[in-house]
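Take a look at this one chain, the form predicted alone, written out in structure tokens.
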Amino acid sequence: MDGGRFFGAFRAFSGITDAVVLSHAPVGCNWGTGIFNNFSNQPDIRHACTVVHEREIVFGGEEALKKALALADEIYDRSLLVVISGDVPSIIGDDVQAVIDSVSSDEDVLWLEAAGYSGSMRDGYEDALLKLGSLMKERGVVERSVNLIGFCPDDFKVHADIKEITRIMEDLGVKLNCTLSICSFEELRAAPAAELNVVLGQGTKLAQYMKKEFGVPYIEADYPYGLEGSIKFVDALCEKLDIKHDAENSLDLEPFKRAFLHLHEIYGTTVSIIGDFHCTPMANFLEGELGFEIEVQSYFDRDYHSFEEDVRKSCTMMLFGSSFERGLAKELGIPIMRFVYPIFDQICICDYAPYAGFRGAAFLTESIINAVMGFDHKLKNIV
């Protein structure tokens, strides 16, 4: 179920809001990455493709890439052009760098070899961020400013989550310097001005590079799901920046009191969960704060068939994952709660209902309860 290195690279590069991503690959690769990326932001189409066909496979795709680069210069008003080389060009040995060097361009052009078979989606994301790091420039340090590293533009609830995490940091007197990789080209270049990098699940390679090149320290933190997860996030930030703050003062238990009976009824429910790096912090929230019992927990880069079989053999009464788990939930006649990429049968267009942070804990709990209450086991086709 892992999208492979190509998908990871695309997700990282497409987050630069004034960049254009050129996929040097067959059209299907470009369609697959783009369709997931644009579900909740349909006007934001900044990707193109060289459309590798049989001719290019036989005679090479360098000429097609050269034409595409020229067209990109002519058509797009952008600050950065990124070329992602997919499976076919990697197999036939296209010299992508030589083609880029042969095309005069006043703008920055990056490229990354990202054949899907050459690594995981996380590998592609990590290496793409590292490539973007080469564009950063030394800046004076802005005190109590932070870069958040690990986000993708097509993560579910991503904009709402960033807004809530930013609000939490502002309450501490901490300024958001840059969110990687959901930022402009100029914000990317100015990222070394931050006093601290906070890695949320992925992006450690970039954080290590920035520490070596610019002296920016970093911490790694779990994605802040739930009240306990948010407290741990705040405590880690305060400890590193030497801020005195009692995170428990930020707790608002009133929403949970309103749903006391509902929470009581779902306590002890057996659930299974799958995902990427969001999976463990979500499982901690479900088990530690809502009282669910985790039957099966797995990750997209592991054996998906084994996950399905383990769930079928378990007493799972609810699934947590992506849109890909919809079929399994339908088969078992149980509700599903989508929380992790890719989600293509729901949209998220509002930025005031996060799943992360203190406020997100209430919205997340509300969504879970509604998924249970709205499910009719007699209507197995509706999940």
The other form holds:
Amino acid sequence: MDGGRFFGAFRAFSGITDAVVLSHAPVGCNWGTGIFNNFSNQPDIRHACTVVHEREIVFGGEEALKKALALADEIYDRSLLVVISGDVPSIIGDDVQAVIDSVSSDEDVLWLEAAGYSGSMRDGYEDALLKLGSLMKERGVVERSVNLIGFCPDDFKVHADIKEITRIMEDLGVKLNCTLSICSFEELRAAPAAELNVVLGQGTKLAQYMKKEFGVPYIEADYPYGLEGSIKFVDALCEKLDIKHDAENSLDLEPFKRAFLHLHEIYGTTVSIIGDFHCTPMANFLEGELGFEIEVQSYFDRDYHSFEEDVRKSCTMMLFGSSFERGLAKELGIPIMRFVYPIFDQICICDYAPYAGFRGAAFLTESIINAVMGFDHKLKNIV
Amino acid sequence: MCISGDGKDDISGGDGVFDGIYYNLMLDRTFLGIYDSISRSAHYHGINCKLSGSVYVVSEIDGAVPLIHGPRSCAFHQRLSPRKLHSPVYNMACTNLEEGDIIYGGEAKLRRSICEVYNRYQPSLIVVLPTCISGLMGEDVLSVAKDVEQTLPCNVVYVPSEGFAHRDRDSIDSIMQYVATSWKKTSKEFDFRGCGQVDALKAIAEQLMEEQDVIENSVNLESTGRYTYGFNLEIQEYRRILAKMGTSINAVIPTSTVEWIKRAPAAQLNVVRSRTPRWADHMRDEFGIDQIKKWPHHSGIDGIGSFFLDLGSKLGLDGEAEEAIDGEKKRVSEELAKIRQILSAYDFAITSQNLVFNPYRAKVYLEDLRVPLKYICIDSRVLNRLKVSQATRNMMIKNMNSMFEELDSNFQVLMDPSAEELHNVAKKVDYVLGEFITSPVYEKADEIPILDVTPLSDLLYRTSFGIIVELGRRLVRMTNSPGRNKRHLIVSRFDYDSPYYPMLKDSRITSSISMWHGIWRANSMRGGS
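Next up, the form predicted together with the partner chain in place of the form predicted alone?
Everything in the complex follows now, all chains and molecules, and the chain you saw is the first one.
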């Protein structure tokens, strides 16, 4: 269950908030990436496609791309135009660079070959960030500032999570320089001003590039779910930036105390979980802090059918994953907690209800308890 | 709003046949509509893949599993079919073509995958759906599918569904011409190429259906999909009326099981509703099954009645059909008597986009509900949005006006009235009926007392007397309701992008819509330029 290289590239590029993403592909690829992209940010429509059709299969797609580039130039008020070349142009051999060169000499048109069959979503994301890295400019370093790398604009809770992580960093006296890739074109270009890059799950290639090109060091950290996850994040940051701070002091147990009886009761709950790089830190929180028993843990780039079969054979009482796991949860008559892309049956429009960070730990716990308490399918025969 | 216990809007009556309709519609509206809006609005700046139409058809068949012959990225998003965002296709398989397969060929992988799908799901039917990639590779998918089918205890069907072969830029114009000529009963069949749904239905008819002993007086119904708005209500009403006529439903295509679809040729007649019913044409040619089509003029009480009379006639059941429809009309007439009386006390205007697609809907208001309609305000800007050509637009409007002239009523037609004109209309009537959830916009300009009839008016294309009765009941309830205090709806605080309502006025949206139309016009041509 992986969206492939094309989806990864789209998700990375579409995070540049004043960029337009032009898919050089048939209509379906544009539809698929777009539909997952807009559930929780419905006005943010900045994608188009070249409508590769039967004629392009016969005569090539370069003319279609040329027309689309010219039209995009005319229509959009944008800072950056990114072309993602999909499966079909890759096979028919369109010379995308030559077309771009023929219509624009500006550096504000970027392109990436991203045929879906040629790699994973992670591959597409990494290579897209690397392309974006080529637009960065050397800047004077802003002390105690960091870039956060690894986000996508259509990650569930992304804006709330970034806000909470920023709050945690500001408490340490650390400033957020840029979030990749949820930032403006100008913020992207100024990314080398950061003192440190923090890679949260993905984006290592870009961090390596920035270290080599601009001398920005980087650390890799887990996505900060839970109190422990947040403490680890803070500790890693403090160590690297030489900040004296005891993260234990940041803990606020009051929200948890308000539901201490429920916390006791959910201890030992048997759950299964699947996801991308968010999966391991989430599982750590569930197991290490809520006391859940993880029955099955898997990842989207592994065999999905085996995951389903293993969960069926297990004693899973609650499932953690994306909207695509709803069918399995329904089949088993258990609740599902959605936390990882793609999520298309819930929205997140509030930027003050995170899943990440110290505050996120409380909100996540609240959501989990509510999901269990609000679910009564197994109890329907009990009067 | 109903003030509990005042009995003011008590217009239920009769034998209860039409009760519960509004509740069922609101279930659909509430729990499906919340998803549909995403898919509908995405059509302003794109269209879905041909493959998704085919996947949708397969997802309607119980016991069938789609197998995508292509990269995993295609299967990833095709699980979420635009027509059922509320319910992804969970059981979907993929051959997962990778770079090596593209070089050396994917047929061996396809063979293996078909067997794996059978072992994994034990389906009655596997539908193999090629993608752009397998299409470009020139794979002989049909031969592989039929070859492997011989070794498995299940059927394997192949549907040509390569994404690059989707419908072309002229398809909307062709559809609109077809629709407009159908009002005058002069339409000819047209070739709606590139629709995944049409091709999947045809493939299933060709490759799955088997010769059967004919069950006398039975019909097959073509469905719009089990999760489409009002589907269950329509099927219930079909069953009830057909039973009265002495007929029965053999299969609902494709909303059925694999076994029932195989047995579809046992029917004597196919009831078709798609614009290009190639599946029914095949059944006519191969199994000798006649067909009857649901046309726009089969709207309203008389229109629906004439449809069932024609259907009965096709089966040689003229007398039975007449008796059944007379009974239905009598029942409807009794139900509507009080409603008509109440509504006759007011003057109405209607503002609608839908009348430009089917002017016969006006008959429901004028002749069935006998609403004193003083103004019909047509919002034709939707035709601009769809980029319908000027010639086709003129034909549609001419035919629509010609239809209106045939109606025995004295109303004024206003095309695309300005806000000021609409205000003036509102001052001259008691109520303005609004379709397409435009009420939030008009509530902003609170001088226009819009009554939102969207939940029912959206369903007037359904073959249902009950929906007409329920529309009447709703109008009465709304006119009985105490006037609302001035509201400050959040949704009314936004600025909208006319004519792309309900899209917001936002340069990102506007530019993407313009971009889509520009590229669609330029590039979606078949063959040479």
